[in-house]
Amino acid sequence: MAGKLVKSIREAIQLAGLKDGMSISFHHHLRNGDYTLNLVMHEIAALGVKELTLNASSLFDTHAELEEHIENRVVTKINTNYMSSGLGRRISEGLMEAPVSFRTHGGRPRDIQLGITPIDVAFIAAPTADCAGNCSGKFGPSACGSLGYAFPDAMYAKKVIVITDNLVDYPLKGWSIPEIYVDYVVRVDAIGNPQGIVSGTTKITRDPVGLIMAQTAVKVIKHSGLLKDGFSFQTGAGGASLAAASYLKNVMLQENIRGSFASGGITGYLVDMLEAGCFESLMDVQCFDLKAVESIRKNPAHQEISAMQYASPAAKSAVVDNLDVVILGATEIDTDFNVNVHTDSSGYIMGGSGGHSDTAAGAKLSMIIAPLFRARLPIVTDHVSCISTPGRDIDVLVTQRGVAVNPKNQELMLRLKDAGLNVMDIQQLKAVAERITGKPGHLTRGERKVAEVIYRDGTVIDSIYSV
């Protein structure tokens, strides 16, 4: 057991037998506070290993050092579910020869399990671990909560290295990933900054437009027929989505509705709903803020789940298949209800599906909340510049000017009209936006493919071209 404990990351890499052309993996639970990927890549580069495939559940601006490793051909291929705008911009400008492969949060564990994207060495940043590799994200100075996205890496990689800054006596109590999957353990000074977990929007919007959309979203849920005892729900961490969760809490308490679970990336607002009795359970694949971290540590009804249990189509069942309602965002949506969350209005990579298309496919009601226009550009377009989630999986678009229902869902359309909501054809919403903003110019794409978008079942549904 103690033989697993090695003195340095470099020693662990050498013992794991990492060679040119292999595949390495990382999880993203420390989000923009992560130090581990950069620490590991620095040692790999120093050892002279090259031509690696990097499989990371998500990449953030804190990983900007990857640019140098790509230029020096230490990394020649990237598989990921999300890429923030810093590295995304450079990829869009043609930094890499091979296109990035974007998967979903369910598609990634599916392809790891099926051997489509095998992992030679997985590096797991663990806020607490013992000398045998039993590890958890719930405890320690770098506590991040759930380690859900690291489970497939631990279970299926040929070699697994746990890197921790809080080494405790064996056996760790309350472990998440057990020692049976772990080959080596390394203690370092710091795996990350837990304050970076809260990177991005995790506060309710104060913008009047966002609040109008949030109130409308809750009316859609209320009149959909799904808001009753046993109700299940997921929402993102955007400001309007969190406002919707807050309004939904009030409705559920007023009408004495007790839901079954809320899922996904968990915020303090969902913790408040659990504690208020709105839900029996939280199913947590990732904590979005420190209140969620505290909750998963203390409350047995706040349950940690793996990425496989969350959303994998290869699992025998998954949480997303039991969702009633999911609230999602969009950078653009077209008149066929296809949604883009990968690129910005100029075509630069600035995101990724994450669980977007997994939850949209699984939920009974998949709702997009988005303002009708941003920075003088309409949100509704004839054709999105990149399909992240296909329109067949989207039920309704909520904007500050009106609600558009996918024609496939006639029952919902009638329910919302009967309830007096401002239901409009999506073409009408597009026309309203263009009267305000003008018709945007056509986005010109380069000829070089810089990324491909892989749907949760493994099919390529779109390609992203250079800017």
The other form holds:
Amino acid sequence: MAGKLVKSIREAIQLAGLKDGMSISFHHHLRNGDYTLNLVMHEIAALGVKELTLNASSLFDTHAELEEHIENRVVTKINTNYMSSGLGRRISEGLMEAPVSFRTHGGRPRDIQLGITPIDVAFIAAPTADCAGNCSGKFGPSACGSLGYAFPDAMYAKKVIVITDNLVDYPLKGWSIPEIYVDYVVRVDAIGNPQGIVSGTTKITRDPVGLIMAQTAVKVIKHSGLLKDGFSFQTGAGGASLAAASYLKNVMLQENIRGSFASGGITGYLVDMLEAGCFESLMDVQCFDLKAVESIRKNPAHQEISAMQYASPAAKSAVVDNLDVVILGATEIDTDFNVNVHTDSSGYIMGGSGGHSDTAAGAKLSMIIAPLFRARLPIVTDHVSCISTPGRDIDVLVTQRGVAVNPKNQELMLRLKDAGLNVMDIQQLKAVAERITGKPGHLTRGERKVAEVIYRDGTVIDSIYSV
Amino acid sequence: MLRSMLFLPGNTPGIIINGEILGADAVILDLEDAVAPTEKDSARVLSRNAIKYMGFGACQVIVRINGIDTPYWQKDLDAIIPVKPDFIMPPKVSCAQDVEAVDQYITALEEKCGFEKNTIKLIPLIETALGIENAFAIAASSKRIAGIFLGGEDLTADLHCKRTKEGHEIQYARCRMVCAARAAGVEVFDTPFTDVNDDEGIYTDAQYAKSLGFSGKSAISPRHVQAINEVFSPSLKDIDYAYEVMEAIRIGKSQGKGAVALRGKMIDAPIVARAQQTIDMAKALGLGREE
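Mind sharing the form predicted together with its partner chain? What's above is the form predicted alone.
Shown next: the complete complex, the earlier chain at its head.
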């Protein structure tokens, strides 16, 4: 047991037998505060290892050093579920030879489990660990709450290295990932910057347009027929989504509705709903703020779940398949309800599906909230520049000027019309936007494929080209 | 009906573009205080084009032009009148002659555009001590006047006092404005509540304005619109009572009674008039029951 604890990241890499052409992995629970990926990549580069496949559940701007490792051919292939705009822009400009493979939060563990994207060495940043590798995100100076996305890496990688800045006596009480999966443990000074790991508090938008959309979203939920005892719900951490959660809480309390669970990335607003009795439990694959971290540490009804349990199509069942309602965002949506969350209006990579496609596929009601136009550009287009989530999985688009229901869901359309909501054909909504903004010109894409979008079932549903 | 009127800076397309969906009964496209002198022309053009090409749906459109003591107000009207806003709001109106100057200029422009005379109404903004003292003369000065509007911020500067949340310093002005407007048979609108982060304070301030007799209130933040609309809409209880009054009157008449009582109180003409106002407003807002 004591033999697992090694002196440095470099020693752990060497002991794990990392060689040219292998695959390494990281989770993204430390978000934009993560130091670990950079620390590890620095050591790998110093060791002269080349042509690695990097499998990271998400990549943030704090990982900008990757650009250098890509240029030096330390990393020659990336598999990820999300990439923020800094690195995304460079990838879109043609930084890598091999296209980036974007998966979903459910597709990634599926493909790891099925051996489609095998991992040779997993590096798991752990806010607290013991010398045997039992580890948790709930405690320590770099606490991030759930370690949900690290589970498939721990379970299926050939070698697993836990990196912690809070090494405690064996056995760690309340571990998330058990020692049975862990080969080596390394203690470092800091795995991340706490200020970038979780927000102090996530806040509801004060933007009046966002608040109008949130109010409309809650009306849609209320009149969908799904808001009753046993209700299950997921929403994001964006301002309008949080506002919707806050309004939904009021409706559930007023109407004395006791839901089953809320899932996904968990914020303080969902914790408030749990504590107010709106839900029986929270199913937490990732914490977004300090209140969520504190709650998962203290409240047994706030449960950590793995990425597999959250969304994997290879799991025997998953949380997303039990969702009633999910609220999602979009950078673009087309008149067939296909949604883009990968690229911006100029075609640059600035995001990724994350759990978008997984929850949209699983939930009974998948709702997109988006303003009808951003700056001078309408959000509804004839064809999205990248299909992240197919339109067949989207039920309704909520904007500040009206609600468009996918014609496949006639029941919802009738319910919302009967409730007096401003239901419009999506073509009408597009016309409303274009009357104000004008019709935007077509984006001309480059020749080179820089990324492929792999749907949760493993099929490639779209490609992203250079800008 | 103008319960709520929301100020939008005339040179901010990102805000104007969503003007009609923010819940206000009217938007006030501001060419005056919210716009720097170097931006006057762009605000004028943007506001004109927003009215002409975009529109504001069911929301009425008021344009606050620059004061008649500036070199801008005629250019403002030249640009705005041809796109036919519902109202023009001249600021710092202190006497009937101020209204007449604007009225005459608009009349000439209406004629040039082929509009019927007095198509475009006026809501003078009264925000000086002299204006308050002349409120009735202003309110009665033109057939274009739809209402008068109290501006508390400039007024308190003119009064040499601080503007406070409680508003004791504008108490006299508020009462005088209401009285003048009602005497002239026009509407009267209250000054905005300026603390955009005080979600409770806006209710208190709007309720107080309503209690004095104001027809509606302006807002500088969309977050205040809902509170203003709620306060200046009749409650379901008020609507039910109004219908009860009208029913009691109907029964009394059919029985040939000269005096009618409801819940132990005599119903006199002012009560009936208020009940009718409540019912008219409820109908306009689609509130309450059918007759």
